[in-house]
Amino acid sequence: MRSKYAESGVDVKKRGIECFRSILNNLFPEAFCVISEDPNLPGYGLVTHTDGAGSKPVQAYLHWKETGDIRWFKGLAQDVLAMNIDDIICVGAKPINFVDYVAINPLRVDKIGLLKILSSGFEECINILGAQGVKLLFSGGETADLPDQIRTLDIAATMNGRVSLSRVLTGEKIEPGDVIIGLRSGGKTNYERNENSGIMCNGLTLARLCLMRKDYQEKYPEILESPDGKRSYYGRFKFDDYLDELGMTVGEALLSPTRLYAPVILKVMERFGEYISGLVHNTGGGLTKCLRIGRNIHYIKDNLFNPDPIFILIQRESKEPWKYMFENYNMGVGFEIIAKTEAASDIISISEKYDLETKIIGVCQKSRDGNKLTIKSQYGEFQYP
């Protein structure tokens, strides 16, 4: 059975990127991010990472067109920062600076209004991080007017970090007996202003298609690419429909900004770094993201959080098989810490001081034939890859 997400036009396995491996300057090929030797600072590595907000800008565009409120774009700033900073910390790096890239169709988007609200969003995130002891510098970027290439808009960021080569987290120290500690993607930490649905930036294409009403694509054809006429919005909700099960509107759930885990993880690393064998940011690949680190490890996740309501809604409306839901989405676990058992309770205690729900969600066992993952859930037991 083929994934509904794949049918929507997205390849979660990102086939083709292996073409670049032979030209990478990477000191630790098995680490979560590429690490290059710092040419000017012996003993240190540079981590340069780039990522965007996925198709969230399309959802924000829809809200703006329906309401005229430019503030719907603001959360995209946090999305692109979180998607980068929460990846680079997975190798033990500390962030230095970032640049943004905003591509706009100026014939459809209010360019000045968009840039103003994104600037405000970046400033707010920088201040939140700074208040938690995480210094991050903004170093400009690029704004591109591309009316013939971009249907609406796209936004991404590129971030630099630095890590001592003696303290790089490569995942090679992951061993049988290590526990997997999960950090919730939904809810509200004490450094966040609003409740988060937990969706982050992955799976938005399927979510938009299965939840939003078809009349939106008829009203705004620029929000959908369908050269053969087969792709379509097929949902039954308006963006401002409030659902009790979500505790917010459908649109608010889809646009909930990706959580900034960096304040929590950097504090955990500072206190218990010697007990941590791996860190995983559950973005593209969802709960199977752990498969990319470690060697001959069988990850068993049998004590997961109940998925946040947005994931239940997406599965119900799209009929995506549960096995693929765990591969497409974080399903309520936005970040994982793989650590020695003796430090688990202390790590959880630090996280909970931020009002971030955290618990042991599984354990590592030995595998004889490469990395494997078993998910045991109320929706079934699934094996990956």
Contents of the next structure:
There are 2 protein chains.
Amino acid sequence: MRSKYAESGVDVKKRGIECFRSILNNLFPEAFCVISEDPNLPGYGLVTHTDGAGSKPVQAYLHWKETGDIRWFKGLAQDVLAMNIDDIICVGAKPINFVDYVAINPLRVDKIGLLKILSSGFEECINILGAQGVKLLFSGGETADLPDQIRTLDIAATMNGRVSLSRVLTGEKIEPGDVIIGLRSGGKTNYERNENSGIMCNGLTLARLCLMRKDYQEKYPEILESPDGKRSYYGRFKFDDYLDELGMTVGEALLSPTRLYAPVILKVMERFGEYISGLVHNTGGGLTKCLRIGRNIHYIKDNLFNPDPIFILIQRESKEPWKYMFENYNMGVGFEIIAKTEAASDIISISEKYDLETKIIGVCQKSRDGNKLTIKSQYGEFQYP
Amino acid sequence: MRSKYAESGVDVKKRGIECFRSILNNLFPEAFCVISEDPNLPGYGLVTHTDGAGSKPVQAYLHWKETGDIRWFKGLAQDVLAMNIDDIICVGAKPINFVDYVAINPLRVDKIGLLKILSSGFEECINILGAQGVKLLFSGGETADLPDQIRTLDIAATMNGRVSLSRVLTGEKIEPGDVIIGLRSGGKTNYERNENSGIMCNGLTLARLCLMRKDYQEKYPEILESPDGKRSYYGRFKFDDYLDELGMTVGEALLSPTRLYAPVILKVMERFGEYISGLVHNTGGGLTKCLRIGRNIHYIKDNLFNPDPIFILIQRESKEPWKYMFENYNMGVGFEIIAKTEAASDIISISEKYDLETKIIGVCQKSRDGNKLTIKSQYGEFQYP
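Provide the structure of the form predicted in complex with a further copy of the same chain, given the form predicted alone shown above.
Starting with the chain above, the whole complex follows.
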């Protein structure tokens, strides 16, 4: 059976990156992010990382068109920051600075309004991080007017981090017996203002198509590409439909900004870094992202959180098989810490101080032939790859 | 009179950047690029810069669709590299590494084919730069499948450079009497393989619309955005029409990769850095880009190169007033070195060793109220701003 997601036009398996392998300057090919040499700082690696907000800007555009309220774009600032900062900390790096890249269709989008609200979003994130001891500088970026390429808008960022070469977290030290500690993507930490749906920044294409009503694509043809007329929005909901099961509107759930885990993780690393063998940010690839690090490790995840209601809703509406749901979405676990058992309760108690729900969700076992993952859930038992 | 370019949906004046001013970490606000502090290297600044290939990918897409040859995308690799490296060297920085960001519509574009040819393009540039003593590392990047945002494809890159804080070229030392040395954007240097049209990476939206035939937009509606039906391709040419005046096909002229000036400029800086008061990469804003640096300087450009044939053609076909042509396009001068008179002939002779046509195109005078520019050309005399 083919994934609904693949049918929707998005490849979550990222086969494209192989094409660049031969020219890559990467000191630690096994690590979660590329680490390059730094000519002026021989003992340190530079982690230069790029990621975007996926198709979340399309959902924000829809809300803006329906309400006239430019603030619906604000959360995208946190999305692109989180997508980058929480990736680079996975190799043990500390963030330095970032730039943004905003490509827009100026014939559709209020550019100045958008840039002002993004600036305010970046400022808020920089302040939240700063208050938690994480310094991050903004170094500008680019806004490109590309009416013939961009239907509405696209937002990405590039972030630099730095890591001492003697302290890189490559994942090589992950051993059978290590526990997998899961940090929730939903809920509300004490450094956040609002309840989060947990959706983060991946899986939005399928989520939009299966939840939002077809009326929208008729009203705003710019929010859909359908060369053969087969792709369409096929949902039952308006963006502002409040659902009891979500505790928010469908649109709010889809636009919940990606959680910033950096304050928690950097604190955990500072206190218990020596007990940590791997860090995984569950973005593209969802709960299978851990397969990217470690050597011959069989990850068993048998004590997951109940998936946040947005994931249940997406599955119910799209009929995406559960096996793929765990591959497309974080399913409630946004970040994983792979650590020695003896440190687990201390790590969990640090995380809980931020009101971030955290628990042991599984364990590492030995595999004979490469990395593997078994998910045992109330929806069935699944093997990856 | 309004510029044809503004009508075409692109703002060359970049008013958007002001929106981010308040959160910017910039040690030298007057310099050509943002320079941020670097926490681990106190005496050095980090220059993190993002720029894209503009709408050149649309032209490449058209060639690919018409010919089936994926190699038409290759030059875009050099375009995004040049757009970044030749900006960061303007503050006296040396490049470190870069990442790419490729956003595509996977329903239209052969992703794997595209990524492979871009990888090969990057490799070639890295090798050309390396052979000229300019080391540049590739640190990966992101490929995003965004069918509902990207009509065809968009390509950008982010580059890091580093500069000693005591050697930053801020432009503050530009004085009346300094000469403006212009480096051609067209022709062929001895480290390049092919003759270049000189177009670089700016002004492509107007160029495409005024040169390419309307048939193309009917055949490939994905290459045009026209919410009200008013925008359209209105040119007389097919992409493969050979024009004697260009010495190449119209499509080749539009896709000529942006020249890499870094080998020449870094050599000039090494030898005559003390005589250089400003460096300007003539991208968005064309020949008016110099207005961005210097204090109360009146730039007089009265000895420009004859604009390369592609610029003459674009003007003839679009009827863009000449005043705006100099604002939208580099008009034959891709890079400017502002230097003390006594070093001019030495600087020119270094540049000419690369077979890069170079000459004094003007001079700096005193202005009483901010920076000004006067262009005296065979097409008239124009004042900016």
